[in-house]
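Form predicted alone, single chain, as structure tokens, below.
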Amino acid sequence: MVHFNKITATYFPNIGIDDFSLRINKGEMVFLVGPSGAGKSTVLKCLYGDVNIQKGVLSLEGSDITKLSIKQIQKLRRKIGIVFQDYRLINERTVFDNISLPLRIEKKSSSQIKLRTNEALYEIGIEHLAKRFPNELSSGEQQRVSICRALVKKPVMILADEPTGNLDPEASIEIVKIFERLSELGITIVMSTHNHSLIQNTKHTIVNLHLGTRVLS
């Protein structure tokens, strides 16, 4: 599904990835591990078409991202959900409205918005929070809403950039379990983290990064 083939991508001097290669299968769950500045976020930005790739080939579902036009990149992004460390929810809107926002941007019908938003709420198990506002929720609940917002697009892949960085250990474990369940449904998950203890017993793929280079463990 995804193939990084000797990718070099930098956006500040000495920050990014260099000669990076990786294959990810459909429905696979991959953890990108390393300290700040290791290149984890750059890998995610490459997949989302949000960084300039200087060298190499990056294919997603058979398309070379490095050769896509801006319009094609925008179309590609509709297939990808993103989960951030800081949730990025709109405090003045309800949980339901936050989750449905990507569908409204795509100008889906009211019936589609209602159906797909309720499906996402049910899948993540937070349907009881639909009418509440983000500032009424715990950090773990806010991150679940963020995952719902990514899921409502029916993505082929979800990119999660340090999604447990602001959570306590118990909530972090629950977030990883949610991603594992989504992976079992066939959604490819790529998650960055610097929390080694969170994934020390995982059965999933771990990619170690250091200064933009993949380190074989």
The other form holds:
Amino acid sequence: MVHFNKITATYFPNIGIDDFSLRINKGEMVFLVGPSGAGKSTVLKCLYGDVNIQKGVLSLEGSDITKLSIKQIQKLRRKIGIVFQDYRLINERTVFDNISLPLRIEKKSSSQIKLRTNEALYEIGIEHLAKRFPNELSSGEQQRVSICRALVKKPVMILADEPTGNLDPEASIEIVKIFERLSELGITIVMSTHNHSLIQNTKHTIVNLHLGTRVLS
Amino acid sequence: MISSFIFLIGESFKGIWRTRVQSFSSILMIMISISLLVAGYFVYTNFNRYSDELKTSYQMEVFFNSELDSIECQDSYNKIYSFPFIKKGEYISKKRAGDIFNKQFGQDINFVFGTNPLPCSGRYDMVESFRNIDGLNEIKEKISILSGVEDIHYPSEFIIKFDNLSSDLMAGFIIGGIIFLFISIFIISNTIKMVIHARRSQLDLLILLGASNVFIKTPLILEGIFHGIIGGILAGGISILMKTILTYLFYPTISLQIISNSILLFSCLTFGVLFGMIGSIMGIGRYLEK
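What's the form predicted together with its partner chain like, now that we've got the form predicted alone?
In what comes next, the whole complex appears, and the chain from above leads the way.
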């Protein structure tokens, strides 16, 4: 499904990835592990077209991401769910409105938006939070809302950049469990973390990064 | 599609409320800019009115040869009167000229000089397009070659000075107006940039979620237009008030009846929409280019 073939993407001296290769299958769950500045976020940014790739080929479902136009990148982003460390929720909107935003972008009808958003809320188990505002929620709840927003558009892949970075251990485990469940449903998950304890006993793929290169799988 | 459009309109209204401080300054700027433009327009139109009124007093006096008899004088007068650049005229016979002398100097000209030496003449008003120094000089050239014409008088020095003054003032109004228009749009676009800056994280999120440029730009442009509508209506209100007070205080010295209240309000609204739209397009242009 995803193939990084000798990708080099650097945006500041010594930040980014260099000659990076990786193959990810559909429905696979991959953890990108490494210290800060190792290139974890760059790998994710390459996948949603937010960084300039200087060398190599990056294919997603057969098409080369490095050759996409801005409009094609916008379309690509609509197929991918992104979860951020800082959740990036809009505090002035309710949880329901935050989650339905990707569907608004896809110009879905009001009835479709209502149906699909309620489905996503139910899938993540936060339907009781629908009418609340993000700043009324705990960190763990906010991150679950963020995952729900990524899930609502039925993405082929979810990219999570340090999603447990601001969470306590219990909430972090809960988030990883949600991702595992989504992976079992056939959604490819790529998650970056520097929390080794979180993935100690995982059966999923671990990609170790150090200074922009893959060091161990 | 309709629900998407309704959503975008709703977003722009919510945007105004979310960034109310910046929106307020944008609306205020639009209101001030348009009110000042209207004030400038009032000054310009009143100056124009005075200038036009003054120009109607531009008259050309043509003196005919003293050897012509009254019938030949009348013929020469009529020949000039028939030119298309003459609007109206007044024939002054020798006798009438003598009467004018008597009235002005309080003495009988026949008694002073023993005879009436004054020639017969014609006083002419020109059509509007010839009420300037170039037009008058052109007329003079055409008339002076006619037989029987002795001399042609008009207040050329005053006309030159007044023409220069009015063209300088007009140029000043136009240049000042254009500069002011650019400054207004610049300030409005910067205010919209502040609105965008206040919502930067939200716009960045939309970009990462794959929103198209149209989806991101539309609410911002609509927001600029709404700022313009509100600012335009307020400026219209201020202008109507300004017009009413000035008319009450200074009528008929200052006449602001040239433009009706409904046209004034509509013009302010149109300017507001234009200012808001241009300002927001300029404000968001560079942001999305990044």
